[in-house]
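One chain is shown next in structure tokens, namely the form predicted alone.
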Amino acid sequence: MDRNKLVFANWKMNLDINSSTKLIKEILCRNLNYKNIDVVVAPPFVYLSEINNMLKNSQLRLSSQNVFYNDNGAFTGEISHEMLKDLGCEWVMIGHSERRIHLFETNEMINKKIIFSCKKDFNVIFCIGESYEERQKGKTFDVIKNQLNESLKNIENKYLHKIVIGYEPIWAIGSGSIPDLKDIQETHNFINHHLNEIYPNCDNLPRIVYGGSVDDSNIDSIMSLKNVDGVLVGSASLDCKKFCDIVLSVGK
């Protein structure tokens, strides 16, 4: 099945509404061809209203940085999908390793931001990943599948297609430096192969894109690999050139 690649940037707790609408217009003034390509930036929180602002009648598309699993409540500092509906998000990524790592973000709440986001008719990107203490150990495959079982557990097959897994290995984050082609096109077909055997009758299996330090000098070579849908890009994403060359690069 013929489907968009997607480059998506998530900006993380950077930039301030000076910058940020700054960006945003600068990347709008490049007049990207967005034809075979979903084109995804995710700002911080306080900054989506007026993002969006900006965004109306562009192909841009915009996501929160995070969300949470009910739709109202006793839940200080949280934010719903009802409220992100509010700001123009079609988006939401879950599952980060900052958020894993620094708020101890497990699978099971992962599990059911997925689920809620999915009946609330977004679309996902769903983070994953190994450390380096569990690549070295040889556990890459294993964490991974542990991943994905939990955290799409219950995800029935008509909402697959609304989801994009991103293989972020954590080591790699930030790093200036990406793992051995060979290993990301082991591991993008072994999460490829493992979708399948969850998901055997399902025709619109998530897209899997790549994440960890891509910027304009590594995506062609990111993307010439199989099972490679599209990239998610950090601290590049933050720099107009930067970002819409990856952007170009990946709608080639």
Given for the second form:
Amino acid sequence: MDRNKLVFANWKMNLDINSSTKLIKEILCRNLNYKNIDVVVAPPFVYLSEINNMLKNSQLRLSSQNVFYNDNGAFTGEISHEMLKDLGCEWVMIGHSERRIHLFETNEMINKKIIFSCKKDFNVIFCIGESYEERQKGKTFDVIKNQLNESLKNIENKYLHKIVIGYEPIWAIGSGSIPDLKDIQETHNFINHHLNEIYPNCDNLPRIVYGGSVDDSNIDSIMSLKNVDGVLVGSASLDCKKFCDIVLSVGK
Ligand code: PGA
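Given the form predicted alone above, produce the structure of the same protein in the form predicted in complex with 2-phosphoglycolic acid.
The next block holds the full complex; its first chain is the one shown before.
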């Protein structure tokens, strides 16, 4: 089955209202007119409303960087899916390693968020990845298998096409260099193989994208790999030229 590629921009906790809207304006001015790619931007919560207004009639899609697993109630500081829908979000990012590390998100919480997001009909980018120590100790596949098993628990086949796995080796994020291509390939193959094991005979398995120091200089080599359905981009997504070049490369 042919599936759209994905370019997902994770702005993290960067930019302000002026620089956010300027960046979106610049991207829209480039009039990229791409085909067969989903291009999604995830600004900080507080800029979603303003950016949503700018994206009417555009191909760019909007995501949050997090979401909670309840409709409403006494959950101070959290945001629900219905609130995100009001702001034009069709996507949510779940389980980024920075949230696992700094906010102590567990696979169990991530699983609840994914289940809730599927039921609310959101597209989900669900992040996994090993630390440097785990890779050094040869534990990469065990860690990833565990993240997939625990976080995808009880998720029915019918929702899988709405889920994208974002493989991000933690040690590559923000480092300025990507792992050896052979290592990226091996891990994507492993994820693909494991998804086929958890969901046998399923023809709409989650897409798998790579993240961690992706930029306009390494995008072509990353996209030449098998089982790589796109990229999750952090710092390079804050630069209009780099980001647009990445979109154009993925669309080639
Ligand atoms: P980076 O971030 O592209 O700046 O490495 C990627 C991410 O954390 O999503």
